[in-house]
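Taking the form predicted on its own, here's one chain by itself in structure tokens.
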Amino acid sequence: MSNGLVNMRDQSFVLYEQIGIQKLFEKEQFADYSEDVVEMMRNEAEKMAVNVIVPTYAEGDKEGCHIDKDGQVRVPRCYHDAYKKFCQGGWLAPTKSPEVGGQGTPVVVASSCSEMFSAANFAFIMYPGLTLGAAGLIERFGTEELKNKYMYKMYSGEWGGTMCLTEPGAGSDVGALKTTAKRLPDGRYLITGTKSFISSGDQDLTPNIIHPVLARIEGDPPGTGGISIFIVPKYRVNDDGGIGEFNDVRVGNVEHKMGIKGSSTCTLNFGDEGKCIGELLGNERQGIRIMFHMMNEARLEVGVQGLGHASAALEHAVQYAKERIQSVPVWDMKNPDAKAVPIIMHPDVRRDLLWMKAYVEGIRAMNLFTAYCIDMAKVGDTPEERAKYQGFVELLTPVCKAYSSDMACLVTSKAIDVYGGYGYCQEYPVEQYMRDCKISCLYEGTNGIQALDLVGRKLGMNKGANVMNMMGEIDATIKKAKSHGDLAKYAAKLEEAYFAVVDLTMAFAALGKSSGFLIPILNASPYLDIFGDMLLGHFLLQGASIAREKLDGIFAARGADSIGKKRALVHTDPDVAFYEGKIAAAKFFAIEVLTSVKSKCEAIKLGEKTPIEMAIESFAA
């Protein structure tokens, strides 16, 4: 039974079945984990995701968060409950040292959990889920003193965090900024500045907020490399560990948003007053290295946050199609007496759940398999090993955030349309998911700058060996697929494009060294849709592999030796019907997506700059 959130048995599929998981068991790090650990976090996950966080999801949304007359943001009251029940039960930090107040849990586990989180109310999520971003900056580049101070009490949820990077002339440009910090004899600084679209920037569910803020120390060079990274609390901490004094942090605005309306993003302006106190991390003029830590760890999150949205979606949509009753059947119109029947039965929506169901199975499995990715470079085997899944944690990140946000927008758009007028409606959830999704494509670094990673770093990266391990486990399920008959010609397909896209991609490393470089940044977007075409039917088919040989080890256990004994099955066994879907899935992918992959890269290599050529009046002419 649907849960309405995530489809638990398919998330299962990638993580026991496709990724292989339990291969992180045989490690010293992980060796408390199991398969009934891990199942025993995932029920649990979804009970907090589906009991605690779903109820707030409407409500919140309608509330919104303001500022009281004394300037604090008040969030939607039903949020402090939740909040309090996630961080009770462990939620903030799972994957975090139990020396530090986490579980010591895989990211790959952890991801799992968090697409039921986001799916049942990313912007509730958000509040945990900046802190322990922050939270782990100064883990990892605090001293002691900052770690014993802040750390903790930011780990347990006692206190929040959040990330002040952006300003209001200063957002992807990041370079620009002109929040200042002036050198303290006693080595703190005095912080001013303004910083923009703070997510989680006030909020009244902690007695405490813990800002990482970007500034640039009196003297220090122009441009990213001046700049350093300091913390910056709302409110001082005494030496006995209790807070202190007001440190001059105060809220601008709050902005009234197309979603995430439960989320408290802020304008903030520090040292109004000349009294805001912050604390260097790490060292100067590093804090755009240190900043990065951070916000690599979230573009995965975000893209999980994409990931959560269309499942939850694609979830309400199956099940209102088989519950909407209307029209009859086409190939019945002519008959006077035909029945309506649920729109499920129709096949224009079949095709568009299809559709639906493709790109959030194939997004899951991979994000799921970065997350996994993240693991493995921390516990391989060897250095070669963790170098090559490390080197897949830096190819895909930016795909991850970039094409699962995109592609997840569309998707919950699509479930609007299977829900007609009622899907535009507050009555029915799915236009808050479509409103609530689009953040995800902008903020963490725009797509657009995702693609510029990719294009401009990431291909590149150690010699380009990293695309290349890519492309070899593309080939090997390219291979596997083509020995299971009824895959053999979707695996094709697959080829076709993997081909396309080995050559465009050689193609921009040449232009890459020629007067031609334009033509890569102006194709980076489009570069990277058809990257995670190529990659979403690698994991579509991989998927369909496996489910084709668990297939045939079920029809020959069955005695289902004919086409109707097995089409009788898909009715009655709900393995044979899930793994029948997964099969489904892959192949209209290959023939709906994968078929255009080789006449777009075609189109990029025709070289056409119409776009820049253009001239600036011409747009508004």
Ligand SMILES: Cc1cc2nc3c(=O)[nH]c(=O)nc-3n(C[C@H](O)[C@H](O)[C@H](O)COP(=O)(O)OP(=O)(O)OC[C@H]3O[C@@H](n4cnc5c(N)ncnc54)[C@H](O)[C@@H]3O)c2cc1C
The other form holds:
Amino acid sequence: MSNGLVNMRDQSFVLYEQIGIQKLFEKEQFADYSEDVVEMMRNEAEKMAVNVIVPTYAEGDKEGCHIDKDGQVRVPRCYHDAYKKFCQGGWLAPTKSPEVGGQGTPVVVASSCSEMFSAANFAFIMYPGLTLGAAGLIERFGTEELKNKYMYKMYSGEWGGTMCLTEPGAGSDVGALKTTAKRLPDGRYLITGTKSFISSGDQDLTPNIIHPVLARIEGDPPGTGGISIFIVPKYRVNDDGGIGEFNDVRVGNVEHKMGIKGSSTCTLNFGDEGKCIGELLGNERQGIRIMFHMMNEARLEVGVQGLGHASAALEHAVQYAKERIQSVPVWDMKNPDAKAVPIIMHPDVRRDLLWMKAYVEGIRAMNLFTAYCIDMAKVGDTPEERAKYQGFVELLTPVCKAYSSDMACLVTSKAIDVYGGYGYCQEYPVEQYMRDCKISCLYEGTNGIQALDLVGRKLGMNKGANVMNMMGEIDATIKKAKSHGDLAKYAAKLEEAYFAVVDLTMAFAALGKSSGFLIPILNASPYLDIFGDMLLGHFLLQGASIAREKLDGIFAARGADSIGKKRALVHTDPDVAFYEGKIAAAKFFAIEVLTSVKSKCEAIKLGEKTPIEMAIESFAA
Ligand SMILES: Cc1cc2nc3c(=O)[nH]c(=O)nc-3n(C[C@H](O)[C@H](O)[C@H](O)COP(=O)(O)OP(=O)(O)OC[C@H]3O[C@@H](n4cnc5c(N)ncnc54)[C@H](O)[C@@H]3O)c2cc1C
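Having seen the form predicted on its own, I'd like the form predicted together with this ligand now, please.
Complete assembly follows, chain above in first position.
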């Protein structure tokens, strides 16, 4: 039965049958893990998501966040109990080692749980999520003193954390920041400046909040190279570890937003009274390098956020389409006695649902595979194997972040279409999914910036070896699918898309070194979309080949040797229904999406430059 959030059967399929995370359990680092342990975790995560977090979803959206007269930000009241239970359940930092309060969980397993939490209420999950990211920086780059002072209390959820990069004049261009740090004689720094849009910037879930803040030490050079990072607590910490005096970090504003209303998004003023003290993390002028260490996992987490929204929207839409009775079937329209049927019987609705299913399952496989690569980059057997997986992480991260969030927004919009007018109203959750989902396209670097990262940095990284390795994986999928008679036609579509993308990528590489370098930059976003289409085609078809083999095994075991007998099993055997669904999604995606990849690549290769050649005056003349 659907939990209304995530198709657990499909998640199991991706984890065990497609990726094969069992390989991780053979590694020393994950020796405590087995399929049983992972299943226990996923079951507990499901209970936490469904029983504890979901009840905060609509209520948190309605109540939102506000600033009290005393300047303290209040989050939705229902978040308090859920936050306590979430932290007590050990969900804040499962991937961290037991020595610091974690459970050493593989990232891929934690990501599968994250999908459920994101689907349940992402606004809520941002509080522990940001704390995890901030504590992770202190763990990796902090001195023992910093770790003892802050990290343990953050990993347990006792204190909160944030990420303070953005300023009013420095969004995508972090290097333009104006926040300053002045050296003090005792080795600490006086911080002055304003940060905007800071998620969890202030809240009343925890008595202290620890802010990693990007700032420029007085006299350091402009641009990203001159930026350092500081740990700035809301309240200073006494020698005994207790909370001390206020550290002059004030909330200027809490944003009123389209979605994630339960997540406080704050303007923070550091040092209005000249009393804000920060401690350097790592070395001076290493701020950006340090921040980049948490980027891959943070960006993947945003991809999983998109996935969670899309997944919940799909689960609800399918359920609704089975229940909502409207209109007689098209083949019975002339029959005056015909009865109205559930809308899932109408071809257009079925098409919408399969479209949503294909994207959700493809995005799930892509994100979980990338999470698995993060694990393998750490525990692979040889340096070459670890490097190969790290290469996948680098290449796939901007695609997971941008493609997943962009497509998730479309999936949530499509869910509203399935609901009709009811989808637009607050009685059903799909309108909130769409509102909440949009932010995933914007923060952690806008999707436009992700596309530039893919085209400008990631394609050429490692002399193109990362792309070639990925293409090798896709090639194997094509060959395998071709060996399954009914999938060969669809494998040919993936092959056509694959050659077109290889061709365009090589054209970009040549243009990048010539006066035509603006073409790849101008087309970075469409390129990322096309690259994502190809990757999803690969993951879906890879899944379909596995499903084909499983089905053949089931049919043989059950003596289903005719089309009729096989069809009959779909209605009685849930595994048959599931695997048939996997194959249907892959076939549909290949025809619906992959067939247009080649023409999109050809269009880019025409080198059209109108958007940059037309006069700015002409845009709204
Ligand atoms: C709800 C919410 C929560 C947030 N949480 C945090 C947080 O916790 N911490 C934090 O530090 N920040 C946070 N942010 C800020 C977020 O990361 C920024 O909004 C984002 O990086 C974009 O910056 P900007 O809004 O200034 O847009 P701009 O940088 O002004 O960008 C506007 C548009 O121009 C494009 N653009 C800009 N530069 C280029 C370029 N060189 N080439 C091509 N296109 C370009 C962008 O892609 C975008 O489409 C949050 C924002 C929101 C709305």
